[in-house]
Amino acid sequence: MSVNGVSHEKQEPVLRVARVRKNYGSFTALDGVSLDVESGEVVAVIGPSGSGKSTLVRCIDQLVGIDGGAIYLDGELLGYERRRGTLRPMKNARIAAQRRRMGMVFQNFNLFPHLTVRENITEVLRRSHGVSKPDADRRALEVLDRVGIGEKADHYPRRLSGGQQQRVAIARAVAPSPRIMLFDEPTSSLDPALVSEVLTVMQDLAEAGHTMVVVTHEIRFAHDVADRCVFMRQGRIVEEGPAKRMLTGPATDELRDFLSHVGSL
């Protein structure tokens, strides 16, 4: 559609999750979940334990397969290809190539203990993204400075606090300039005193325009930083909407009850 010669067609969302199902035996972890994430948008995913939040981001990152529906990144189907009129799983090499367009930050830091902080980043850039050693070194120092620990570049992870290790993990995920960042409860394994330093880095990324899906129990962060909030329960999205409105005036009894138990704001 165009008006006066100017196109007003809606852009393809960066991420589209369409009626996704995931089962573990008789247990349904995701029950027809649909979600669009636009470029530059920050979406916080909240909900009680076992609601399917972590399963959702793990399916998006193709760490686990789905049992129904589809997931698209910039309009490209993830994990499957159409051949002779039927969908078939992609080969692992193609799945790996798709995953390289996403950055994933886990609950645990997953750093390589035998590599320095700098090497934890440069190895990913060189081996997975084909970046030269000089360029990888420059990029590693750049992102480490960005998360506030450039002076720790030549330290080993064991010498860092939990908050610092998680900041390294975030820097490693950001370094290849992914299309979307996925966070799976990034502060859940941290001491309370260290949570704020990680949330500050994530807020800086959001303000810089990164597209982000954040599974979190930090309701204040979701309220203050996220554009949109998604509340999940029993494998389904129960409520979603603008984060500030939704977290101060929930529309469903389920979200209202959840917020009353987590001490929201």
Contents of the next structure:
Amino acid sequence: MSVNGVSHEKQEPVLRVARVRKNYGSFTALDGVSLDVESGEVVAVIGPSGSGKSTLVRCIDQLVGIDGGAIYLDGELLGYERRRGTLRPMKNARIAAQRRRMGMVFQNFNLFPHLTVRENITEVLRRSHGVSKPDADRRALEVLDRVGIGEKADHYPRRLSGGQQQRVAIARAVAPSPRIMLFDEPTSSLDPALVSEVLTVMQDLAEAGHTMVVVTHEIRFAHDVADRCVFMRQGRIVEEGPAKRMLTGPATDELRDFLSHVGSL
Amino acid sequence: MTLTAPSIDAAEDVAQAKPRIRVWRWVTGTVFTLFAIQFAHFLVTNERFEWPVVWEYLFDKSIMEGIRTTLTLWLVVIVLGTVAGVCVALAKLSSYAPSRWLATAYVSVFVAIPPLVQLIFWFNLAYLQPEISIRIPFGPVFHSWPTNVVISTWTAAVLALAIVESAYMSEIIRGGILGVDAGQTEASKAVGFGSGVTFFKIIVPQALRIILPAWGTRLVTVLKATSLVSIVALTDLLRSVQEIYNVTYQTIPLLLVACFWYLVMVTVLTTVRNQLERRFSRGHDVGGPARTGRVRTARRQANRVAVDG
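Okay, that one was the form predicted on its own. Can I see the form predicted in complex with the partner chain too?
Time for the whole complex; same chain goes first.
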């Protein structure tokens, strides 16, 4: 799995992040990050806080603009288009259309509190994907059952525990069958006791063959579920490779140091 | 775990304690009662109140006309003020800098100048610009009207009050929109909603709960502010009693008539406002969306303590 690889037998990667740079004022959040994600692959992104891993997924989902480099989804440039040889930002409607092909799960769930659990999903399917009401209802119940929240479909999100809310958020992201799922520290704001129910759902998605990029602090999850692991530090990818090998036998001092701080497997 | 309960003196079981004796409450209560009786005596025995005159004019036809004018003016000002307030709020939140500057200037000017001054100013607009026309700036004129025809007493009153109102409303609305958690906008974008759906289906429903209490207060404030229009000879409730006492010199009893009706209208409005607020906060925890983060954190900490303990 080479990063810049142009191997002929392999198909186009679902996601290609190429030399992406992002600055916040004088702070460099991403300093030339490149990453390919193949179809069906689960990539765990780990690293200390402030390493740029959250910024990376937020850039991929076009929630923050990038200052350099390019991001491609199925070979299509995200956020920009060339018109008469000049590269310009796309209109918001076209960016929205590109986002519909990605599913995003936030650290703080960000469910819509004025909509029921079911409506959180059906509204997305109907307004963003043109699904009819009966089909949207059916699909919503199907994904809610899959994450084990089926019986809470008509509750408001506030009435649910953090773990349940995050499972609904995952259901909302996966309902339109996106090309890729992005997770931004999905368990970081949960009670320790509620983490595993969310990780179980994510593992289920991974085993079902979804393409996933997971920013996480859960080293055990990265080891057990991810195909590949990316270790970031100070806006750069310091080490990447097969998750199991990398997390049991880190090649760089930086990763070894990081793993010793977050606790062993 | 079971512990053997320690024994206590039955006389010291707080379950049988009597309420505390509060001497000062009795003293102040007596004083207040005396004052109240004194005041009631003043109201009833002072003949200058002329209660029969109050009663005579309370449901007078011209007074009813005045109330109708006041309420119509109130409604028009609230509707125009709210619509314009939304526009100004959006302009102030825009990413386009000139629209922000314009909105900021608009709000600072119209909040700073007293409504009464603005009212007289609009009323005298004809002096400044005798004709109002539709034209391309410095270009051809399509049509024009004399200002005195367009800006009648009624339009001057509506214009002045609605502009002031839109300036206040825009700040309330802007605060409400900013009060919605930024994560909501992000999530809305992330699920592929366009800016229209994000605003009307995600932001507005959540902002309404924050906006409503302050908006309800404005309803009452505007109702009272309509009495200013009596200065430009628009026959609202206040003006209608003035027109009577200017002839009969029964100033106090007729002002009491106006007071009575203002009190009735404000009481009804306040009740409606409280009902609205209750309806909109149904099914929600204490505090608006802006505070849910803290509520959630607090709850999480409580959970953690419970788990740890």
